[in-house]
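In the form predicted alone, a lone chain appears below as structure tokens.
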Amino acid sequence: MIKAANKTGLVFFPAFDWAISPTHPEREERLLYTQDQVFEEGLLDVDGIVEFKPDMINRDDIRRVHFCVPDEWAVTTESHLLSAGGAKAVGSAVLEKKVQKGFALVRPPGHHAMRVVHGARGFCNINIEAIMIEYLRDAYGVDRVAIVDTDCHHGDGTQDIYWNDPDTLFLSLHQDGRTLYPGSGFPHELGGPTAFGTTINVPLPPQTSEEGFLYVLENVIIPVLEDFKPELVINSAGQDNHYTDPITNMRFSAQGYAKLTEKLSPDIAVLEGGYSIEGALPYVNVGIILALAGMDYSTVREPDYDFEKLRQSSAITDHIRKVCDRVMDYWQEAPSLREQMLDSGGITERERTIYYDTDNILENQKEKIVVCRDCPGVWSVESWTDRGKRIYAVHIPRKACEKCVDIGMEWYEKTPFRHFDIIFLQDRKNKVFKSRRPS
């Protein structure tokens, strides 16, 4: 019997009862195929290579994470709690050693969706993999994480979740968001005042091939993850940077992914994108199952792959190449920028506006955070839509000092309902998660 290297735990959740429409490409048989694929080769047969099935996350998991206006019932469906519970059941598998590594193939997507959730972006409900992080926190006492974006798009609802944690790295390479959705995803975008630094982005040209993907990999990822020194690694499995998925344009192919796989060597991945059904996904995965297997993978490829005609040009390499420089030099000066930050104090605010493409809402937000020497720093957002709701909530981070704890629950009971129809509080530090309504 053929046996794993690494003993590699998978969870399969095709959502046979969602999607955005049936001929969407976000639909079930972005999975069915793969299943097909998996249990063709055999897999499954593999000494080492477990199936588990997925848990279904409750109220808590979501709120540990989410503002979900008006409820979290409102803006989910039994598919998308069993997709966040995909992930949860692989992260607990891993942090309990039933296996070393752990992939989550699963459906409805999760990376687009940010703190405040009023529906859907990006085919995006609520955001599994930082549902899994923090519960992972919480149940096995994980404190710094890594998260690496391999999407095609930028990750910028995990962004947003993290954009103000120091304890958590998000690190994102993706198609440039000058041509591609959601449009951000930009270099200079680094964090928060109290996490400033631990948001890195690399924006890749359209075109873009093995050999531009691995040079991000090699030249940026692995050097900053060495540096930030995480518990635990994350993947945010996106398959859509492939050369044949319709809504994309870039050139990477199942033996670049299984090599990216093998090199960053993350302890759990977790599918979002991809939507080359046939062309690429049954490949893919497999190439990405083999590879956190720790088994030999150079026989997955696709019918009508050929590296020489997927290679970038000249121009792309130079234009990465300078990309990648511009990131390093952003992540060596970050830690002295951050300490002026801190030591300037203070409240510093930013607004925004977010648009939901899948539901058509518009978004605007107004947030505030205490900077704070002594821990990550309480913070507050407005939000308000075009269909009406506006609501106010406060987020006390899990390392909150008491002076923020103190600060956040001020805000939140004294705030007055005058602007808001709800009032929402997220304190992490004393897993308390509560609102407050007009009777």
The other form holds:
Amino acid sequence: MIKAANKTGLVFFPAFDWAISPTHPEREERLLYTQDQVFEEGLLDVDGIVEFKPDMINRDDIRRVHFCVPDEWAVTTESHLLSAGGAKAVGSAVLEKKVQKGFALVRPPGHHAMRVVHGARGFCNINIEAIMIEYLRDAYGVDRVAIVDTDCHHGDGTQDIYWNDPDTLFLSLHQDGRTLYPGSGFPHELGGPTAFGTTINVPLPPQTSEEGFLYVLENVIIPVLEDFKPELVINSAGQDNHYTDPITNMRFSAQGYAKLTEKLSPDIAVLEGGYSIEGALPYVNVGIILALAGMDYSTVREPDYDFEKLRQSSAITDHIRKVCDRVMDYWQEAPSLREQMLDSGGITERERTIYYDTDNILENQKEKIVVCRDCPGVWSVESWTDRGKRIYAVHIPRKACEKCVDIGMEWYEKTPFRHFDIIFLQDRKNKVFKSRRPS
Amino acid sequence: MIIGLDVGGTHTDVVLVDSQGLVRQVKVPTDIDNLFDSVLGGLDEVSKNIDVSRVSRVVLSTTLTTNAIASGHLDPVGMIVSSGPGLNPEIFRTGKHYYCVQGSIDHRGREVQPIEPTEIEAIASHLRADGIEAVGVVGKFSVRNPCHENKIVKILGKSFNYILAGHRVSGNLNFPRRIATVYLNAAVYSIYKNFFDAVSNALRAKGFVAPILILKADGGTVSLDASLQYPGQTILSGPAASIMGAVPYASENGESIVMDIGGTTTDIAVLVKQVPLLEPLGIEIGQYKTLIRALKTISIPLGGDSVIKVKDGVLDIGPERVGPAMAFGGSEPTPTDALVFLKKMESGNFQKAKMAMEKVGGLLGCSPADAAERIFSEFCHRLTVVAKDMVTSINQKPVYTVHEFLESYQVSPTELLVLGGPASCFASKLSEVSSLPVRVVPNARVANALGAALARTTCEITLFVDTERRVASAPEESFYKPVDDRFSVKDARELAFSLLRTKALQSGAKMEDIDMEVTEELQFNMVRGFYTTGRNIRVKVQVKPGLISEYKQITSTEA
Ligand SMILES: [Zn+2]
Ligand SMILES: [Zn+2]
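Compare with the form predicted alone: the form predicted in complex with the partner chain:
Following is the full complex, with the preceding chain placed first.
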């Protein structure tokens, strides 16, 4: 009988009864053919591949990560709780050493969900990777984590959540934001002052193929991971870089995804996007599972796969090389720039407008962070939407110093209601998550 | 009158029942090397001095195919396998005559690559030259479209004794299991056919006119004729016989754990409202994982005759059996000796049992009485732990919809039914250890043969509808029907039930025993671009495992 070299845990939760709307890409049918392929290949019978049942996450699991407006239940459905719960179950199995590798093949996805949640954007409501990671940090004491986001869309939600966290490396490769939703993810987006450099973006031109992706892997991802030395590598394994994907323009393949997975060798992979439900997902997922399990995937390919036809042009190859060089320059320079910012200290602010395409909400944010030498720095955000919601939220980081804790508590307790409907506190250090609302 | 016969590892149990209940019960030793004599001997014994033409049904459960696999006495099989993209099909090689060929079908049943007839012809002549008589033909996704398998079967022609196509063994998706299942069916075919031709001829010669039914691993029966095509269904029917024997005594509204405590092993199963739970895909035997429908059972190497050992002062029971208990003439101490010594079992030689317990007590550094108590209690603890783990794993079954997750049915048994030789001796202790009420199945020693006698015919249908491709199909039945886009999930369910009814009748069922249920029902809108282009419907229905309607009257006189 066949045996997995790496014991691999799967949570398969296709949510066959949940859709954003009947004809939406994120609909019941999405993982149907993937399930057919996985079942027909008999992967769940492989010695060393184990299937786990998802848990449903609880309110604190969400509150560790998000500020949900008006509350957690208003912006989620059971399907979201199970999808994140699938990631949580897989992550726990890996940390408890029941398995060496884990893959949460779940939907709906989550990587466009930011720290503040007013609704759904990019098909996402809550960030399933972040919920998993923060749970694992509290439950198992994990510290340094790297997230490699290989979805075709920039993982702007995950980037936002970890913008000020120097212990979480967020590395996204994606189709260039000038040509695709959400329009962000440029190399100069490097993180907040105390975490400067631990956000890395590698935008790729349309028509990038296997060669390009693997070039980024060899020349950016692997060297950066070697420097960063994470305890845990998470792959946000979106599959919409595939050459048949209906909403993107890339030329990646099942073979390519399998090679990427093998070389990256993440501890945990979490499915994100991928909407070529018949032409890509069945084969890509089989490839990823085999690669994670350390099995031979050389015969996994799409029925219409043609390596030569999918080759990228030399202009694209050149372009990608330049982008990677630039990204690596930033990676080298970031630590000294961060030092300079820490020397200056003080409070840094940023202002942004965020559009929720799925729910058609426009949000404005004003964020301020204490640039602290002794910790990642307490920060807060004011957020107001075109629906008339106004909130103020305070985040005290996991490793906050006493001074930052005091500042955070003061912000939380002393900020007057005048402008706000809700004032939130996310005290990761003391694991206190609460809110004040006018009575 | 009905005869039920169950061949076990050491004994063959036979019962004769009529409308009044159990008329006769017989136990004869099983001769593993000559099962034919065991079967015939048992039947002769039970039908002594009766008019055999009045027997209305004979049900046989044998270890024939199970033994053939366990001992490796299998016929060589030619396997022709087409896979397409995915795992390398070489991984699933079944033996020397295994050929991977061109041709592939995708998950929707669309042809991706055609088969190459000359390739098949060449293989056929190789197989003929090698003297192969049984051939299996398996394609990936053949249950979505069997056209390749059918074409290959056609090319193979009539020059082989037995040809089985993968889509006929199960409607379930699982290519490696499909290969194993087809292989095992083909590999036991001639052994099975020769054996049952002989049994059938012998019975006819003795004047039996009753239909002969065979017990399957799913606790259901199938007519001998219908079983010849799929002899693999009888693999591991043994545990099923016992579990079916417990069915009439199980709670009608609750959940029950059943333990069949034998000499060498104990089989454990779970019943929900008298219906045994089934394996999701099929039995596993040796290295083979199959699509052969089976009751969900856990077999553990722990029985009344398991050898007791003491290692570094720690008591261990089993897994091996070296013979009967010392109290029954054996050489090693066993749990049965503990029972005899504790006077929980009336038969057996007390002095020998005492010697056995003195031996164990000596090694443990305690009195013979303490040794016996420890063995007794350890035995019950181990069974209870396995049973509870089994329930936990049933409740951990993955689910694929939000609804199933929220509604997911959690099994929590409220009683324990025990049967098998020493069952009654363990009852009170098992109850104490498991905190469940324990009942001993009446006629516990022959309940297996009774289960076989009374089991109804079972079967399953998987219907797959793709309205975009305009087809409804149940490839197992070679059933195809064009449908239009108005075909609904309700239509699918009705169609599946009607196919199931036909199949059950053909397999030997009586109309009144066809108790059908839906085991899976999924419907998806298929959207391409921004338009709904069709519906993808999957319906699975089964005749529940259970007993023939006559049983109530028969068993009520026993209880
Ligand atoms: Zn995406
Ligand atoms: Zn600080």
